[in-house]
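Here you get one chain, nothing else, as structure tokens; it is the form predicted on its own.
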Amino acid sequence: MGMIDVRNFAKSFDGVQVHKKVSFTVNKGECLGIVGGSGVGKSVVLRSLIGLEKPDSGEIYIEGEEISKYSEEQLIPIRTKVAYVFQNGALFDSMSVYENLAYPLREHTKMSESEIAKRIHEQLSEFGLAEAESKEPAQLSGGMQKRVGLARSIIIGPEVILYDEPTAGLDPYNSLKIQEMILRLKAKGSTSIFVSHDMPSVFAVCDRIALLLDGEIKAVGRPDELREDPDGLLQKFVSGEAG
């Protein structure tokens, strides 16, 4: 069993079945990319891993713990272990960058204010954001907002990071910055899932790539394997022939 195991995940919305039997495993320290066309429900799968969606049937295991029927209270320790990086950064508009990063530390740790300040300074410096500490989100570019959102998501040291379209809408420079941050976190041992349409970023950061199509995982493999299989489903998706 891996760090994350999803087994026969099925989900319908308003009578329309989006997922039939989605199954995949993410091993400890691995980054799994999930790709697929718009509307196939990639984000629904991600959201289910922190209990924001519930499957109609199937099982979701985090480190061997089946969480799909957990209550909000039972999900609290899961949500400190599993960080979700939202597509838009999801920052609190009324708070400075510093206060945005301080919030999870105050909520989920017993760190003193001086320890919190030290941790925030270190995190922002590591991500090249030291100059943004006192600014509010509205004063930042879209790329910087996403980088601050990532910094906030991982500041309490989660074991698993879920990336939901982290490079969407970014210019090449900021996409590369996000890639560098993800690779740095991978080097520290994080386990992650990377949902994206940005195939260059997927190939750059993921150890394996899974294609979600027609409510199931139809293909999965390492980037080099998928590149070398010109007739494979994933190559057809990349070239626009499938999905």
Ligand SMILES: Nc1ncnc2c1ncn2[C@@H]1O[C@H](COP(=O)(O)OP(=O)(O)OP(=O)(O)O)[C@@H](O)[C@H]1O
The other form holds:
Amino acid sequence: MGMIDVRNFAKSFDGVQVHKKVSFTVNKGECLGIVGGSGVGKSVVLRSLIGLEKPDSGEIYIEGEEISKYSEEQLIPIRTKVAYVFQNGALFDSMSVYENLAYPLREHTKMSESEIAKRIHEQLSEFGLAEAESKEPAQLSGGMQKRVGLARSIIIGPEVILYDEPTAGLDPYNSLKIQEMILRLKAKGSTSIFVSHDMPSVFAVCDRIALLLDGEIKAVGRPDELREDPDGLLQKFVSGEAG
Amino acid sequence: MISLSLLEFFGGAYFLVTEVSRELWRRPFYSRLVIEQVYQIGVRSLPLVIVTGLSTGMVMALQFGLGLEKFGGKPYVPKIVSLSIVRELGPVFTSLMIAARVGAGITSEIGSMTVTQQIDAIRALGTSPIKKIVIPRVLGCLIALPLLVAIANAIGVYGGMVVAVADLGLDQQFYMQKVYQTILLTDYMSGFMKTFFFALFISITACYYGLNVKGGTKGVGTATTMSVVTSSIFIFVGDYFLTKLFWVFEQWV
Ligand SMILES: Nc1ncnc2c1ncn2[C@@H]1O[C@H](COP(=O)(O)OP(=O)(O)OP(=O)(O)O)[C@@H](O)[C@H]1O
Ligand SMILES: [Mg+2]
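Form predicted on its own already given; the form predicted together with the ligand follows:
And the full complex, kicking off with our chain again.
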């Protein structure tokens, strides 16, 4: 059993069955890419992994723990272990960048204010955001907001990180920066899921790639396998023939 | 359609109340956020409440003073004005003003947090929106509204006195003496106790509509309107039943 196991996940919205039977496994230390057309339900799957959304049926295991029926209170330890990086950052706009990063530290660690300050400075300079510290989210560009969102999600050192299109809408330079960050976190041992349309990034960071299509995972494989199999569905998705 | 969303509202509001009363007793408790809300709701509503209270008292005194003059009823002005303010007008008018100012503010703030996924972010970061957002606002209203009503009552009675002295030629001493003779603790409490219920109506309604915004930024506007309309109606309807209820209590004591 992997770090994350999803079995027969099904969910519908307003009578439309978006997920029929989604099953996949992510092993410890691995990065699984999930690709698929817009609206196939990638974000909903990620959100369900930390209980922000509940499946209609099916199971979700995090390190063997079935969480799909957990209450908000039971989910708290799961949410400190598994971080979700929002597609748009989802920063608290009434707080400065510093306060945004301090939020999880104050909630989940016993660090003193000076330790928190030190940790935040380190994190911000690692992300090339040192000058943004005292700014409000509204004063930042979209790319910076995404990076702050990423920094806030991982600052308490989660074991699993769920990236929801972290490079979408970024210029090549920023996209590369995010890729580097993800690879660095992976080198430190984090398990992750990387949802994206950005195929170069997916190939760069993922150990395996899964294609979500018509409410199911239709194909899974290593990047090199996929490159060599020209008839594969994933190959067709990449070339624009499927999905 | 209307009745369905009303049913949904009752279900949702009931759920919110149970969540609040459950999480209120579990750590952590963010007292700083509560203090912030008392300030936001209480101190920043003061000017509005002062104007409302003052004009209510003054107009009441004027209406009754001029209206009762030909029956020789002017001496009853202090009694009528102070009783109606303390029992009804102070609590109800102040609550309506707060439903408009604070209720709208809470719904639009929480609503835009919902739309921009900030509420989800609170959850994703392993914290509770009930504790972080709802409880501070509910307690803020429960603390601030009764204080605002007490202020509005005093200012309303004072406004009545100003008019009674200036326009009706009553003696100031006489006015105050009559007020003290008239207003019993039960009168005061009958109005005052209502404000705790009104504070709950306003804050729970506002939080409910904010957390359940659908349809992006446009939904925030609709939710805000619904929030103010709903809590105002609840204040009026609730007032009738609470008055009846407190009347029963008053017969006992
Ligand atoms: N809260 C919701 N209410 C109604 N429908 C929803 C809700 N959340 C998701 N959906 C629907 O579920 C489907 C999947 O949404 P999801 O956001 O997971 O897509 P996605 O694969 O992440 O797309 P994108 O690549 O554009 O981000 C969409 O058709 C969407 O309309
Ligand atoms: Mg998405």
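Positions refer to the first chain, counted from 1. Here the rigid core means the biggest group of C-alpha atoms that line up within 1.5 Å when the two forms are laid on top of each other. Only a predicted model underlies this, so the values are computations on that prediction, with no experimental measurement involved.
Using a rigid core alignment, state whether the CA of residue 140 is displaced by 2 Å or more between the two forms. Yes, its C-alpha moves 2 Å or more.
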